[in-house]
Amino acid sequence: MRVTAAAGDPLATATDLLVLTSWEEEPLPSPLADLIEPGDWSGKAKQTLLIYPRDALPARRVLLIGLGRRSSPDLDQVREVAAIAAQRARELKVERCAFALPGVPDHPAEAVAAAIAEGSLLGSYRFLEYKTDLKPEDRHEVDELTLLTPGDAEEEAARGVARGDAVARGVNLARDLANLPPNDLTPARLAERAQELATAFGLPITVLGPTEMREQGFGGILAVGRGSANEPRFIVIDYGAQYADALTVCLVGKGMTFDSGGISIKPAENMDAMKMDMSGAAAVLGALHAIAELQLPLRVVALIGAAENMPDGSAYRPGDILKTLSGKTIEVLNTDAEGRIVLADALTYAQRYHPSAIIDLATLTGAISVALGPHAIGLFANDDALAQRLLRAGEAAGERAWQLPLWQPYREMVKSDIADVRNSAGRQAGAITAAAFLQSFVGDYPWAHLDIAGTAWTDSKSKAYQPKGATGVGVRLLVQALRDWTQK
């Protein structure tokens, strides 16, 4: 769907949809209130009614719905009414329909058509790449969508607009990758994908093979990979070079595609869900599209470790000690805390880019998931006013974020009687020591682990705008951040 702003008066506009908003117990304009049955229409959030005013207006259908009280204004729930317009606008089949921008009490008329782009783009997604037995009209989709505005508002709707359909398109990217089977998305097949990306916005790219990797000493990545017929890849795509003396970000994103437990073998219940092990990898490529589309002005390196986990004769074992690439040595207890390992050598080479910031993402342990459950990413930093960046991207973009903390007693926790670190510190206190693990591996860098293995998946639909599956979560925070963090 093609999203455009445009200043028009909605009641004079002809369009095969029209939407509309409202906010809770205020009066409808009069063509329109005039359609109305009193006690049809009282303008709860997400309240919907369908009209066909036939020669009363211009367009052929008029799609009300509901913002809520105008006292407690929300992005996120503009985001929500935007997706059920355009899955509504889906499931009537129209090709094109207009959306009458709504004025939002403490938000900027940008933000505002953003998140309608974001909403509309979000809830209009399907995975439906390994469906045959769709019939042509099931794959039907709304061809245009136009963001009706008032004339001054014009030019700052379509850079609002223009911003949540490049955010959007990062999302979707990254839910595509996270929902595609393990069969078809290998170590090799998600670096392929970073090659597509990194060749359409012309951005240098650099995948090592097993034999760079062992010559350069990824013993973490090498080991972690050592029981798949699919050898891992690590892929570093570099964008925006010329800013590197004003601001360099690395963007670190754990890529299993896909998690057996290795030797640690998880249960076979579920199992099948982790191919959205490398939910991170997919959030760091999505935010890169999105980054390189906005043309942000700062320097992001994307690096990703990517393996599978299995377990056949030469994969690694429980108290098995690795060599990583930092030189520090881990000692393995539990073959199913892989992403941790894999990430050890990516955050390493991470510091030679002397970065302003280390941010990594992973689906990193299943105790986050306990502590925050679905609602929030659990967020680890060495630095606060990094920390604090996140929390309020998180907050702005709709992808909340709690920060937790890794005090000394939990760096203690990690480390080994006869290694350096060992890579399991038991069941309390879980997504802390997991943190604690990489924090070793971070210099003296400011660096943040969004751990996001309660937020990337989701069985259920809990907002319009997400699907069930993959949810690409993570984009959207990294863009507020990295957005505000060049503009101040």
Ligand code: BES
Given for the second form:
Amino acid sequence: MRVTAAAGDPLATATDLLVLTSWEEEPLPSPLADLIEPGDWSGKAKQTLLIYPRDALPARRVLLIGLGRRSSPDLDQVREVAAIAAQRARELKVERCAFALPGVPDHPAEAVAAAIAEGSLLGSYRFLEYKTDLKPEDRHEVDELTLLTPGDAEEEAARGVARGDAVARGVNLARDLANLPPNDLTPARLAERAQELATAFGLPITVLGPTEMREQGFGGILAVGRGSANEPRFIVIDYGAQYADALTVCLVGKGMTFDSGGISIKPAENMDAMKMDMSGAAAVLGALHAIAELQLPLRVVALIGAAENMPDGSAYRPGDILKTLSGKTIEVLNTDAEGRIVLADALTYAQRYHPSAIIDLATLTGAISVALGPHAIGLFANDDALAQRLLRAGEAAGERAWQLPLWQPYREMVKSDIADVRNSAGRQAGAITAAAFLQSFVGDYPWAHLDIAGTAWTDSKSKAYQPKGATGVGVRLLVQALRDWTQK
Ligand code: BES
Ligand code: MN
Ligand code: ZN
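Moving from the form predicted on its own, what structure would you give for the form predicted in complex with the named molecule?
Below is the entire complex, every chain and molecule, led by the chain shown above.
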């Protein structure tokens, strides 16, 4: 679906489907009010009413959608409403539709336009690559959504649409990657997808295989990947090197294309879900896509440790002591705590860029999902200013994060008796000790860790713009944070 903005009067626009939003208790414009039974419409949030205006309006159909109370305007509500409209348009097999830009108190037209573009594109997302039994009409997509604006808001709205479009395509890329099955998305395939992204934007990319990693001492990633026939990769994409003097941020993603647990194998139930254990890597690539599309003026180095955690005769074991890229040693107590080992090497590598911030994203612990459920990303940081940036960005972008502590006693918990650190400290404070482990590999660089294990996947359609499966979480937060950073 193409999304564009154009100045125009909704009630004078000819289109297959005109989407009109309305606040609760707001009177409808007269040609519409005359067409319906007053009792059929209240305008409460997400209420819909489909009207066939015949000769009363140039539009063939009008979809009324309620925005809820004007006194508590919320851009996430706008995203949901846009998603509902886009889904309804698709069900109606519409080719073109028009969406009248609503005025939302406290939010500039640009932000509202961005939310509508985002919501409609996120809500239109489907993963159909493996469906062979669909009829052509089941694959119908709406061709174009035009955001109709008042004359003086057209430019602002167009900027918002461009931003929402870039962000949504980044999220949908991340969703695609995380939805792919692990037999088709191996570490090598993930590197190919990264290569395609780099090529599309003309960005320098480095992909290290096992030989190069052995030469350079990536003892963490290599150990985790050793039990799989699908060899590990280390991926680096460098965006905006010309802005290095202004701002450099490293984005680090956990790219476990499948996590069986290894020798400390997981139970069979729901093990299939561990194909999404590369959602951190997916979010980094999705964010990079959006950042490149928007040409944000900063350097972003994307670093991905990609591996498959499997048990076989050459797999790493509990009891092993690994020497990482940093030179620090890790005592392996549980091969299922593999993400932090992979990230240890990637976080070490990130320091070469002397970044202003290192931000890692990882489906790291079941414990974060116990703590926060599916409603918030777990945030950890060694730098308060960075933490605040990310918390604010998450709030603004509709992807909330919540900070947990990294006090010294937690860091004590990951010390090992015979190596420098141990990769598991047991059940207590599991998300925090995982983060404390990571902290020992970031040196003095400002660093934040986003644990997305509770938010990267959904089994129920929780919001209209969030279908079942991979959520692409993290992309919206990252783009918002980096955009804000380059503007202040
Ligand atoms: N990939 C998992 C974490 C996870 C769990 C992600 C559920 C998404 C949904 C991670 O590698 C893992 O297995 N963590 C262990 C750590 C433990 C062995 C210390 C966990 O959380 O149980
Ligand atoms: Mn694991
Ligand atoms: Zn994992």
